[in-house]
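What follows is a single chain, given as structure tokens, in the form predicted alone.
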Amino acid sequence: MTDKLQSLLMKRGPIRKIGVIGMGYVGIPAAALFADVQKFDLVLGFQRASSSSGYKIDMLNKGECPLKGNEPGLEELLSKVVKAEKFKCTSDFSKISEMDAVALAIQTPFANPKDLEPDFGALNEGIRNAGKYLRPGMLVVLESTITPGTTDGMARQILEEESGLVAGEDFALAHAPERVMVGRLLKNIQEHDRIVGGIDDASTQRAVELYAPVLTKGKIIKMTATAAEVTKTAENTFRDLQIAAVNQLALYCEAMGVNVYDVRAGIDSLKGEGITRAILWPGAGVGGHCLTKDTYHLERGVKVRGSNLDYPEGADSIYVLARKVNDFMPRHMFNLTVSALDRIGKSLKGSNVAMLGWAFINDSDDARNPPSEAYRDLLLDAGAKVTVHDPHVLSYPDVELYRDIDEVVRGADCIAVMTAHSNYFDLDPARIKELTGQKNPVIIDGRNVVAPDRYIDLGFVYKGIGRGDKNSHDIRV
């Protein structure tokens, strides 16, 4: 912190008008809480007027919004905010420099995760922006998940170069990482805890007078810019790794002639003083933005600024370790799908298979990184005839997508249930036995959606994600 910087923030006063740039899961939601505090008078979303994504500028300035899915509350609040004057989206990234804070919520995906370097390409151009209109005594903050030493690092350069500003005496920057996920993007930045590290410690409070005023239940954690970004990857590392933890159980389980879920339901009864376990779900494959590549941030992080690493010699990373476990799963669905037909004599090529589910996670329309998408390129490289229905993906490059369930069932000689849709639980056997018109048809179930008995007993080939005790089951005929 510098005196310098300390008098020009209180020389502009409190914060009244917030820019989030990049207008996605995490900024939209962002920009309306932000719009919705009495204190703050303008909030304005900055998008691209690109031919991908430019549409969702009219949309929102409509009050209407474009993610689709079930998130609660969403477009009510924009609406709100839309009719109060409170939100407006624009592609004028020069209205940047009217603002006394700018977010940045930019994905940051990796093309190639074995050479550990990142896409940054977006974000880059992102933080350009912001550089290039960067006014003295504004405050500068990541919520994208970045590898630990961005923020202080390459942000900063950039942010210098483009303005000729000084961090941490003329602008203020701060990590702030978003903690949402879809489905319920609203209730996590109102009650999450907001993690808060800015390069020095008056750029760590002015973020914290950006953020506090939207939580509800959730209080601030100060730290340092480099701790927070290496919270946030290690937040989702270890999830995956928990994940990981319970899909290898779950192909043990298999192995064992075990259901898991029984198994499952026992780990986690152990309750008490003293008692930390955490078990998750198993399933079809893990996707989504953050899961598949904050691991190989933190990865990045540590061969990047760790210059002294005490770990056992010739020892895999046990976290890319359980990167590989969890990428394996589709490949799995695969092995099970095939083991399935092979046992009513029937070969993956040629035959039809029904994908239920393209999103990675249920009542969702993101379809980012979908384990769905591995699943299939399998079977079509083996020769299989492929449909997919989903509810909420409207569209995904390169894939047909059906709404209707009927059609995408009928003629199937298998069935895949790949993301847990609430809609897929209330399937009829009968129903879609007969939609088949397969004596025997296969139902391979990756998300535990369908009561197994209720198939096997219509004359299904079952196999389930960790069903050992029903993946042998006789066949009825």
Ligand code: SAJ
Second form
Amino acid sequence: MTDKLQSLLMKRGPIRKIGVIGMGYVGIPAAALFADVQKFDLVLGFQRASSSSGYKIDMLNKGECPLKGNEPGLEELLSKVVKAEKFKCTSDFSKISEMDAVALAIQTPFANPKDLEPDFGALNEGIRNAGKYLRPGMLVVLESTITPGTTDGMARQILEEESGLVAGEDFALAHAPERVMVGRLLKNIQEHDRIVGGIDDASTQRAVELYAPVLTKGKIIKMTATAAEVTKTAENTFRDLQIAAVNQLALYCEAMGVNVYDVRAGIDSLKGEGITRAILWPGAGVGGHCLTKDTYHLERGVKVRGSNLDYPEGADSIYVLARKVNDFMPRHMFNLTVSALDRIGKSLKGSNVAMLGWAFINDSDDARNPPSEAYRDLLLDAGAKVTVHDPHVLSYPDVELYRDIDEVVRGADCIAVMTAHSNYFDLDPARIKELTGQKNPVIIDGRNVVAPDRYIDLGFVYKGIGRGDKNSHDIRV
Ligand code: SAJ
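What would the structure be for the form predicted together with the named molecule, rather than the form predicted alone?
Zooming out: every chain and molecule, the one shown earlier first.
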């Protein structure tokens, strides 16, 4: 902590004006909640007036929420803070210079999912803008999920280059990773504990002053900026690892003729002082915007930021292995499909496969990095004809999405459940069989949605992930 920064912060006084760069799923609720804090005078939401997202500026300034889907309380809060003239959205980034604190909430997708290089382009532009208009005594906070070492590395360099100021002396710099889930944005920001990591103590303290007032149930957890980056990427890496652990177990149970759900219930029953078995759910794969990338941010962080890592030379980390297990699950669905069709003398070539579910997560329209896409591609490569049903996803590039299950199932040789949407739990096997027009239709259950015997008894060839107890059943005629 330098005296210079401390005195600059003292001179500036308490945070009153806050800028939030990036009016998306993270920035909009963050800005609205900051604006609702009595002691903050004004929040400016900074949004590029680009053709794709410039429309948000007018909507937000009318107190309307441009986000899709239901976000409880958000539109009301926006309307309240806009009416009170405590929140305004602008594309004039020069107004950053009037702020006491600036939070950057800009997404960091993959440039190309194949090479797992993050696309920091938009984030870098936001950082450059913040740097251009940075003033002594300001606080800059990165909320985006970033590779460990970014805040105190690339972000610090850009801010210092653009401003001619020195981080930790002339301005405060911190990382406070977002932990929001679509559908509960406000609740998550207010109730999750907030990790706050500065490049030095003064920066951490200044960031605490920004975030503490918006917390209701959540507590502040202070650490360094790099520790905060590791925490965020590792909390998703650990979830991916837990899912991979139960997916691996499901594959073992299939090989040993055992029902993984019996085993899961057995393991889960072990409770007691200091005993934890966070066993999750096996499935057709892991999709979404978080778990599919955050492991690679952590891995890159240890490569870029780490030194003298003591680990077997060239061996995959357990985390990368977990990603490989989870990414294998759509292929496992494909292998189950091939083996089920083979039991009735059919091959995938020329077969009709009806996929139920495209979204990466149940009862949602979110189709980012869906495991269903990998499965569909394998089917097409094998010469199958694929039709896809999803009750929520409106559109997806190069995929025709049907709303009517009957239309998708009609004439199908095989039905594959990829997403556990609620309406799949009460499918009627007799109706499904009639629609397929097959003596022995195939059903592949990727999300433990169907009751196997109800289908097997009607002559279906059933395969389910983890269902070693059912996958070699006799075929009823
Ligand atoms: N999945 C499984 N088995 C499970 C849980 C999930 O196969 O037991 C699959 C899902 O089908 C999906 C993928 O994993 O394809 C991801 O599911 P998710 O429930 O983890 O949802 P995400 O990707 O939206 O994760 C977010 C993360 N939140 C943030 O990054 C702020 C994650 O940290 C949360 O733990 C997760 O939401 C949550 O718990 O809802």
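Note that the structure is a prediction, hence the values are computed from the model and not measured. Residue numbers count along the first chain shown, from 1.
Hinge candidate matching the rigid-part switch between the two forms, set T337, G287, K232, A172
Only one option sits at the hinge, namely K232.
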